[in-house]
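The chain below stands alone and is given as structure tokens, in the form predicted on its own.
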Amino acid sequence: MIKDELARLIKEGYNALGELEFAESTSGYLLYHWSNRNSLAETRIYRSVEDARQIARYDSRGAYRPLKGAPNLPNGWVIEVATIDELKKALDFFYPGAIGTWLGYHAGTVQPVCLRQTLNRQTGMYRVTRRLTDEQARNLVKDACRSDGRCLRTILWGIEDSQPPDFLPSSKCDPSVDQTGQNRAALPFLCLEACNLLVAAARTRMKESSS
């Protein structure tokens, strides 16, 4: 199971995912926001694995995160759980899906998606992107996937199938690089096929350029 596999990365050093920190406590486990490692004592407590779902809806200034991905979360608290199952859980409700991604990843079991591909099945007001250039394309992902002010998750896919995603910084492209810059142990927070938003800033992107 995931959380057996997630208790198993703890043991194995882990302590990391997206801005997220967490420990090991006297009661169960901690989490936090990196940026407040040094000054739990401070923090506002919570202990409610719901409590995660809500601090993770808004940012610092009370406007509603679309991309769970944004370094943009909040700071100034700490999340008290007993279990590694709650861990697991209050983890899911700041970064869906991404330990479960990473593992399947590991095994084999879950490979990315080339942007021309899911460009290629947008139908409706979306079927724009399709005409989407290759330049376009990665001016487009340099500009909306950088880890500085937009996204920290690592990139696999590139603009055409079987064609790695040479136009980044190798570091965007590496599991290993921790993307807050932190140079943490983090577990690798992977993109596996372009996300909503930016199929949305595509089709922008194609308006803008037929007007």
Contents of the next structure:
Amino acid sequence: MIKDELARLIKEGYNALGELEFAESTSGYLLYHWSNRNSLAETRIYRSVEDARQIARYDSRGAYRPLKGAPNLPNGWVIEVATIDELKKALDFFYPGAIGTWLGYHAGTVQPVCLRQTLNRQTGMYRVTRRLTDEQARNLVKDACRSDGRCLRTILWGIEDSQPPDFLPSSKCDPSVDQTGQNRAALPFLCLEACNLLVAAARTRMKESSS
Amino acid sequence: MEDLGVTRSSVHGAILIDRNKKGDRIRAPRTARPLACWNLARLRIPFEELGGGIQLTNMPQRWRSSLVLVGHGSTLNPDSSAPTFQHADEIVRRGIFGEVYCSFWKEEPSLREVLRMVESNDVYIVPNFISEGYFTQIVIPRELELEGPLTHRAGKVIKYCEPVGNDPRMVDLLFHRAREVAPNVPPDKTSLLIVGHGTNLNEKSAEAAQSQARAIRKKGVYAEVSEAYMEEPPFIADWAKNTSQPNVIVVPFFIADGLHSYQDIPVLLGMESAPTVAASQQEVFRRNPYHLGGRALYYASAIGTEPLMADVILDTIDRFDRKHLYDSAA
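Same protein, different state: after the form predicted on its own, show the form predicted together with its partner chain.
The next block holds the full complex; its first chain is the one shown before.
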């Protein structure tokens, strides 16, 4: 069970994921933004798992956050939950599938999918992305997925099959590196395949280059 | 197994209710009951006959199963995925499934990652889409790597259900929504206009709205029932010449109050001169009726935002099991 594995990982000392940090408390678990680790008494308290979904939906200025891995999670809140199951659900609202992906990758049941494979299966309005050149792809990923301002996930896929993402900084491809720069005991936050936002950005790039 | 004394099993239309030998309504206990027995022992009462009151689908517990509700989602509009979350929350509240997840084409969790979250080995995938079409026939099966209605993979049985818009109860929901938005207009002086997306990518997109309009027309309640589309004829923008009655009720046959139903369609209807702000910041429905060209136009919220959609989702799963029960047990 994923929640049991999460409980084990917390016992081993992991206490962070993306911009989040979590800790065991006398009544269960606390979940909060890393910037509030020393100011929890000043934060707003939430006790429902579903609050996590709402907090993760908008940034501090009220703008919609379609990309959950973007480093713009608002701070100033703490979620108190009673059980590991609730903590797992809350983490899945903030970073959907992150724990399951890490556990699956660690167990060898899921593998990275290269960008070319992702683009080659696109149809409809995204079919045009099949024509993205390797150079265009490398430049796009370097810009759209960078950890400083775009996405905190660690990229494990390359442009072509069996190619490592060696065009990226080595830290962006190392699951042991905390992409926030906080050097915490963070659970790896993996990207095993290009997301729809990157595919959409590839389409925009193709449209720009053809006009 | 407890004898529930359920005897009546006719199927009429929409709401599912168990009855005993005396005809009294009973509620099945939440203990495991063989699925085939449960399916035969349910009585459907048309929604209209219940006076529009909300009746909940009585479904057995499926603690060993998970439900993945698939929506389109949006990278621009936070309201797009709201109905999918709303219906998922309602199903969670009823405590039927061991796990309930939402997944989206344009939001997270994506279709590529959602199955990594699922723990149970019996997984129902329900597209929260209004019709069969490009997404239900190409995109969702491709992204989830499905082999058909039933996919056996890595110890899991993945059951791919029909889109919610296929459910026979959608006709009742459309009636309900039309009456709700224009409660006092005489039906014999009213045109009901079902508006859909329509696309040249898949002919089934328009078929869904057509079949709903046909079914409503047959009931003979409204003087006129028509359909119109954004991207294929008859076009929404031609509503004035394609309808004849002094009152016109427009119900978007869409899943969410997204950019189409809040911004594009009001412009096509002439209610707004240009696309305006996002759904959650508007009061488009509070200004009914709109007086345009000597007609009174009533504009409804998208049909997919109707709370009864949670029951439609459960019905969709029930229908899947009736159709594929023996295949999935194999």
